[in-house]
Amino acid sequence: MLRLIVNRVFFSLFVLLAATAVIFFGVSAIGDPLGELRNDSNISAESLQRLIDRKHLDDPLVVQYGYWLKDMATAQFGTDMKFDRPIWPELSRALLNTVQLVVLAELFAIAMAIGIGVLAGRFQYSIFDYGTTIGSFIGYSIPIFWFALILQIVAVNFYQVTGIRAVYISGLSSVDVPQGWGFYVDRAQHLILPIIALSVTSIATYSRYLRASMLEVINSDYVRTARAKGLSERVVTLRHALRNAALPLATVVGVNLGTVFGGTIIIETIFSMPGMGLYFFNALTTRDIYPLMAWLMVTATMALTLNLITDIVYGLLDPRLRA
């Protein structure tokens, strides 16, 4: 197992180094990073030259790449282009908010998918199985931005009819944030709709994979042996069948997390949440390449870390990999 972890860590570091080159040279190929500032009449030629000197924009791209790596390693990605503000403090706050949303959405999706997948596999061709199959196809097909807007409309109409504000449709916290348990209730009211919108596709994906895996193992020899020993159907399903059926699900969850992080761009923009998605949208709108490259680098690091964790969890679940 230790050898597996070491190999995966070294491979991830190599991929991360390659990602830095792809990100820097790819973003640099977009065009002149000073294009927006050159058209701003409020910025003098002297200010532009100082910016060029500070960011080494007169040097070859390879030299700029070296300075960017240095800033990334020693200065927390350095500063942005226009206002010379440190990038990492704002980016780290956005990252924490997004991680909070993604973790809760994935936990909700996994819990729902396990319940749906196990029951659909256990009662194949039942009304529940057919109903969840139709629901999964709908979950695959719904555009995430449309579903998020529909949730907002339903929440607003519910408030107008009942006068009860069960959930909020924007932001991460209220202006007058309460203390104690009230803070957590307020945060939950802001996160409920984004979590539902972000997890609907994951629920459809995970439940279908788990149902297929359950159908493969439910009639296997070791499951029949467990039944022959007199174990209850609940113990057979949860302890013997589900544990083995969950192996493909672990891989799917790890791979899908990158897609979920990408989905936060839409969700956080619609719900005006100060996370990585909104940070990326603002950096893209202002064409500031340094926050954009920092966002891409953090996202690549998160994706590699999640894949590494997935490989380790898969090794713990499957003894054949440890061997």
The other form holds:
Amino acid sequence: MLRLIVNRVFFSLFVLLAATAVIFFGVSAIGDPLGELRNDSNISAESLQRLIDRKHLDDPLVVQYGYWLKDMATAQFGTDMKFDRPIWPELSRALLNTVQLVVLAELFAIAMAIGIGVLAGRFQYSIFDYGTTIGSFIGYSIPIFWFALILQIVAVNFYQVTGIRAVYISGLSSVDVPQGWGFYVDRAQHLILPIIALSVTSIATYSRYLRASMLEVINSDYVRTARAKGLSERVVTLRHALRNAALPLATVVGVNLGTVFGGTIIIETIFSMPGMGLYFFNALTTRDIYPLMAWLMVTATMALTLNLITDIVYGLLDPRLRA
Amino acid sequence: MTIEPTAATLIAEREGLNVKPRSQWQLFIKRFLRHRVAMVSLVILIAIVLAALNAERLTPYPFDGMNLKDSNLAPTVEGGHFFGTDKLGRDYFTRVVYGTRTTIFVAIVVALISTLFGTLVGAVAGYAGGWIDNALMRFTDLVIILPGLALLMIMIAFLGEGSPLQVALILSSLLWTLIARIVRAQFLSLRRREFVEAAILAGASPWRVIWRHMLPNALGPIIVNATLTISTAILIESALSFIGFGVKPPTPALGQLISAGRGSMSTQWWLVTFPGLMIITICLTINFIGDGLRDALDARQAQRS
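Can you give me the structure for the form predicted in complex with its partner chain, which would complement the form predicted alone we have just seen?
Starting with the chain above, the whole complex follows.
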């Protein structure tokens, strides 16, 4: 087990190193760092030259890559192109907000999926089973940006009709944030629509997966034994069947997180939430490659770490892999 | 691809019955035709595709025909604007039909290119094994780890003039990974089968073994996946067009229509609703068809006939 972990960690570090090269040379190949600024009549030739000197743009690409790596390691990704602002403070704040959104959305999705998957697997071919099957097909087919907009329309109309402000449709907090418990209520009111919109696809994917693995497990020998021992149906389903059926879900969640993370670009843009997605959207709109590359590195690191954790957790949960 | 005579057909032949052995493909098609949900979906999808292809004949309005007199009309049947009009008085049904055409075109091109490329990578990796397999699969892993939607946005932002074909090419550059993995897994197991070993021992060239002996046996999962890729591509293209990094105006695409209608969505609800429903309908039918294909392929569920 230890050897497996060490192997995995080294492999991930190697991939990360490869990713720095892919990101730097890839982005440099398609985006001229000065592209937009060159055409900006407000920027004089001298300040343009200053930018070139600051980012060493006259050096060969490989040397620039070295400088970029050095900035990343020693200066937390350095500064952006146009205003020379440090990248990390804003990016790290955005990262925290997005982690909050993604974790809550995924927890919600997993909880929903366990409920749906267990019941649908337990009562195969019931109305509930058929209903949730169709529901999950719709979940696969719905564009989340459209679903988010529909949620906003419903929320706005609900407010106009009843006068009750149950949820907010933009931002992360109100301007006048209340203290104490009020803060959490306010935050929840802001987060609820983004969480629902972001978790639709996950709920569909996870519940289908859980249903299938529940069906597989329910017909296995140890479940039959448990039932033969006279254990209650509840204990058999939740203790014996669900535990084993839910195990492979760890991998599915791990693989799916990338997609969820991509979804935050759309959801945060729609709900104007200051997270990674909106950060990326803004960096791309201003065509500044330094925040962009920093964003890509943070994202790649997170993806790799998650991959690593899922592998290890899976190894720990499944004794067969531990040997 | 004919199947060998089974005991049942031998007995039948001896008794003078004329039994026509069915090939795997005939069985597959027969099973698919029996899948009711998939068949209904197929009919709906064909209707939508035909409507999109015949957009000029279907509606009397050009897709960019403005008529400021009739701006912001709610959907009516008698008025001739089934989906209403937008703020420039353009007939929204027409816009949606033309948008559907763009969206479907992009998705089909993506499915074709990514399936071809993914199959090639997977086939070579699965057939060759060893370091070639390792190198190709580590490359595939790398592409999977990279944040897909973000990369697509970057490529379109820096390269794109936003033409449908270019958007399709950019999408294909990332969507081939799943099919590559599937084909590789298929080829790895086929590689050890007797008929493949026999073909190799008989002196067939690698390309001939891949093309004539292995690929036909891996075709099922490839087709299922190509189908599902169409729906994935529609969702991704729509999302990209929605946030302004996809197909650009004046060419209408469904995601872009939703984006344009967003500003006034709480009063002119039809501007956001109809293109969205169109996306859902198309993706839903494709997913059901994919499901039907998968069931038809799964011989375990098939009745012996």
